[in-house]
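Encoded as structure tokens, the following chain is the form predicted together with the RNA, with no partner shown.
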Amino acid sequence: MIKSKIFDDLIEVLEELDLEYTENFSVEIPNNVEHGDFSSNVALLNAKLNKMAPRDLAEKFVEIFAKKRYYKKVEIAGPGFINFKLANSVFHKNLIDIVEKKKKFAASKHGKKQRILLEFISANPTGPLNVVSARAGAFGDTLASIMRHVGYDVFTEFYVNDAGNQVDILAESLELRYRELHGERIDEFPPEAYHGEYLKDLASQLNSAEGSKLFHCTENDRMEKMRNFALKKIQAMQYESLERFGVHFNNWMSERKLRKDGILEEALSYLAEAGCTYEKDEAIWFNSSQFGDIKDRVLIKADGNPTYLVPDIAYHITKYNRAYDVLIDVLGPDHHGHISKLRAAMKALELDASKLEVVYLQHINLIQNGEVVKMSKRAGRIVTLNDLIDEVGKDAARYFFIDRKPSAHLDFDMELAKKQSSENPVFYCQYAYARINSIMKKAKKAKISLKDFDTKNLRKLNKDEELRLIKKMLELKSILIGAAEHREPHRLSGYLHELAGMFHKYYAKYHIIDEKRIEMTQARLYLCSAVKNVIGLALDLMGISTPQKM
């Protein structure tokens, strides 16, 4: 990596000059091209330590660096920045690396194989996945890919709340629809019930499988059947939607199974043993306020049932037991009140709460014809993940969800996502990829190939645009590391959009194929193949397709 080479060279000079120094300085790619390929604030940060003026210190660096062949030009600028222009050959050498590493380009061992448990979506299995889950899905899946690429050992998990109150309500809702099918008039569908159309479908499926048989069994048996049937079908629905969306999990963790395994009781007994529970008003409480929560929380309700907090604590204990280094929960914005309770529980159990990390995804507005699409779960009026994929396609949906900082609200413009033009960033990026492919095809027709290409001829790549393209591609490695560390996949989509733009501009300005200048053509084709590789890699990581032709 070029940056670290410059960094090391700077350290070497600091040593050579026998100066006091901090390694806190940076080597960066300046915003302004006139400031060179790289720039460092090393003199600014170390001037005071050596009682020198920053520019004077910088001067000493320049003298030494001027003798190194790696650098074409080293200058002092502004208050004492040192700007570096590198020899073209440095970029050419790195270009070969991009092409040869293929899909492993920009991979690194940065994550040191840290074991990460990444939990996302974890929607209730009470209905089809909605757009909130869609954002979480695109986000989580892409983050996992990026983190794996930079050397983390990531395990993804979907936690299924297939037990408890909501599931009972689901079963009751299904029963009502089932009764309707058998001619019963349901005057008032309870407001807390699930109103969506999908339950009518499920009821009729259930009816064709069982007929009226279910009326003849005991209420308990009937409800159990309702529950099982609904859960099975809805989970299958969710699974299929996610398959369509290209989102996969290493594991689907069932709350029911946790309950069966007695983990809830275990969690409760741990808390009791730690002396963190007490009884009040016929309920059992957790003294979470002792552990940073704003108030104590109920664990077991007066009716004897656990609150949702208990299985959640239990589930998180299993995460700790599975020996991960970092636990990442991706949550919706309405859950941030929840995490303080969970953290409190981890502290109470003397588990390392600093391992538990939460990413909050902010709200989504779907915008159609310039207006926010109003959704109401109660009325069963929601836009599902399937609707969205039908409407705008997987690629656009994923891109739009990824291309926004997680902490920011997201306005999803449905019209824009459908547009097949440069206004639509996903098409813009894919088009760059397809365009390179068509250049390759044309080269093949002209019988120009890279088989007999001597990489010495890469020196023909001496245009600013060409060197900048290479430089841009070399940035990918640190972009991915930043995206992984900060849990911000949008850095990758932003990068991709910029790279695609640079290529389109280059394409418009220079002709790649010139049958009279074979070596030049080959060098440019080589550059194109590198760009194709990098764009393809970025799209792969985001789970977006790479069309050969558009």
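Since the one above is the form predicted together with the RNA, can you give the form predicted alone too?
Coming up is the bare chain, nothing alongside it.
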């Protein structure tokens, strides 16, 4: 938009002056409003290439830009920065674009339809989703929405770890609760078992469906029924929680299916054929240290069972087979050794390891009444996603999880998340949206509308606060591109909070509706409708509701 226009004009001047140049210069909004609307380091970066002093080169730019109507003032600052003050009409023209494009505003083709496979949450189906999964859900879902808006082709996936040791432990834990229902006294649950209350509920459901029939099965059959029942119910529970949280996936990939389809054996065969495995201590090893890992890894244990690395490798082979351009895994902080193993396997199989990217989400502390809530999934002390939604609501939960950089620890203040005041950032942003709705209703009662509004009257929007609001809205495109490229959705939440704050201050300083100044009122209503559109778009991308009133 405006930034790209200035950038193109600078390139045009460089070519007009027949100068050598690099396109690595920037066009940015300066922190100090006295430095103009935009600033560029074009002269600083290109002066040396042309054996000139930066200020001398900057003067040539100023001389040419002074003749362009688009620019109100162009000045040199410091060692050679060029500051641009644009004509108000430039902002007014772009304001029309914001209103007319509605939800398509700030959309772009930046991603060039690059195919992205984004995997996130992928929690073991051994219990309800907890707050760790909630952060991953809010992060991954918002990142997918942002990337799609700026031109990426994003496919989201949940990998279901529905096989292996943790599933066996789940079935054994359920059997113990089932036996309790039939009068057997269980003095002490094994420490490795799952202790959550949800297992008692599952046992009760199982008992209602089967009664005592399972006691007449063979042990293998009984445990298989236990596994299948627990997995089906828990996956349904997780799916329902994600629906409540507004998180949806294009696909759910099952580890059990990978095993059934023989994908694990294929993965082992590929590594063996590539000469990347060896036997030691009755186990089969992967010589991953030869491919950048810190040490070799066990693939098949001495008891003949695969380690968790084997299905991970097999699953990622299926990702490569689906011809995506980039594979993004969103993982928790306890998986930091994960990427070196997987990349080593991909290199060993002569797959492009650079396609594989991992985003780590740091630890979460739930804070309630000033105290950290202690959690342990195995011990049954967990705050589930459903608990969190019930306590603070979907919108606050999503905003708080999105609002921190993924690499930063998150202290989630549950009391703050429930506050209906400007201290609560999601309330603050939603209130700006609802406030504009209220303004529009008041205008309607006063019989003032935008139906007959002549956009030429946007010239009445000449206050600094009005022009800054427009400029801030026009930043959204670059904010979304940056958030997509760097996998940082928190850039959007931070931007939204700033925009909402600017609008609240504008509303407090100026009267929007003045029945004696209809054209001014209409111009300000038009500005308000643009702000509402941008706030609504940002909230939509974050999966947060847009309340009509608050």
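Quantities reported herein were computed from a predicted structural model and do not represent experimental measurements. Positions refer to the first chain, counted from 1. In this text, the rigid core denotes the largest set of C-alpha atoms whose superposition between the two forms falls within 1.5 Å.
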Problem - C-alpha of Tyr526 off by 2 Å or more between the two forms on rigid core - result: no
Practice task
Report, to one decimal in Å, how far the Cα of Tyr21 moves between the two forms once the rigid core is superposed.
Solution key: 2.5
